[in-house]
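Single chain ahead, by itself, as structure tokens, in the form predicted alone.
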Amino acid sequence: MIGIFDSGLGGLAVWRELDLRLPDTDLLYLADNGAFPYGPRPPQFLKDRTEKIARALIARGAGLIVVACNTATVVAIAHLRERFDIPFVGVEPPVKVAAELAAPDEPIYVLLTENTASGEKYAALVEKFGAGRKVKAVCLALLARVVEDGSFREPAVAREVARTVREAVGDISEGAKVVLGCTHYVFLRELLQEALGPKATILEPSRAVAEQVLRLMTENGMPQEEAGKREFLCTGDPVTLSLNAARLLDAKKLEVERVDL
């Protein structure tokens, strides 16, 4: 069983993925809408939270988690790394791949949240590989909240999230690359390729997390042939989630049982 987590629904985007490659094996996922977002969060609570999320899905029969969530990624994973004998597989923005794509002079823009830009992996990840490079950093901690609730959808939250992304990021020059820094804003890929226009290129990791799965899956001699389970917990309210989940995965119902941790 392949566990996976997120502050609520944006790490979806990689339960996709692994559930158009693993179709028999069973996923658990955990929203830990109780705690959305996880953006401003301190990073002990951070660490301290998704410790307690691992053991619950430890617990139900998880044998690898995907910490589905950059700002978890970059606060807590090698915390988890350390507590728990198996193996965890993070998120990061791929800034590697945009900077193998772009030409030296091309910008590259990274949108994030406030504790993934301001930790360490972040600033290592942009030294290794955007080092010479024009990377800028843009915080919204908006996009999330859009997604979450499913507002992104309504014509003024969608105007006003294309007029914030603009304002942020500036003018774009040919063949600038932006880089998705946090799982939920991968559900806005449209909208912001619409808000910025065909000049710039949006990455985004879910497909790579999703490879990165199977290669371990494969090293630990983990199954793939199982029950094909779909499981889904959360922390907070179940039914609005439900709905919300079953809509951005084009889903008619999701089942949600609410966990307590």
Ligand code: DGL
Given for the second form:
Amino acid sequence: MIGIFDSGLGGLAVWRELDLRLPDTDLLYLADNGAFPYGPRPPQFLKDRTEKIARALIARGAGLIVVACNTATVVAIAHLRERFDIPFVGVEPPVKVAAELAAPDEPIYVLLTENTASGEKYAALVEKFGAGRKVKAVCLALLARVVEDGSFREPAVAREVARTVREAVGDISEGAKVVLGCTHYVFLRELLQEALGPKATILEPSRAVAEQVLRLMTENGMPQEEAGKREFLCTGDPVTLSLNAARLLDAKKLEVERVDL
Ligand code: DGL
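Next up, the form predicted together with the ligand, please; the one we just looked at was the form predicted alone.
Let's see the whole complex now, leading with the same chain.
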């Protein structure tokens, strides 16, 4: 069984890639919507919180955990790896891919949360792959929120998102790469593309994360042939979460169980 978690619905972007590739493996998703958003949370809070989540997922049978959240990866994955004896796969903004695709003078914009932007992991990523290039971090708390509550589908909210992003990014030049450094933003991909125009190439890592999970499963001899169960847990309101998750996944209905950590 693979455990997957995020502060809410963003991690479903990774979940759906795993769902495609691992039809017979049990997937257990935990949306920590009781603590959403992770973006502005103090690091120690996130370490303690994600430790509890990992414990809950392992208690239900997870043999590998995907930290399907850039913020939790930056702040807490090292802590989790120290505490637990199972593999953890994290999510990072694909700055490396952007740097490989962009000509040296083409800018790279990274949309991400405050915590991810201020973490050492992100600084190291930019130093390693973005050195000598124009790499601009853009933090917009609004983006994760409108995905979590589903309001990005309302025309007025969509317009506000587009305006805010355009304003924060500024003039986009030909060849610009826009990296999605928060799993929630994957669900805004079309909206962002429309807002930023055809000069921008949007990059996001969900598929690469799923492929890394498959590699680690093979390396660790984990079984792929299980019952193919799909289970969803959350720590906040299960009714709204289930409705919003179903819409994001184009599913008719989704059973969500509320758990206390
Ligand atoms: N989905 C999370 C990420 O990838 C963050 C959203 C939040 O602020 O909770 O960073």
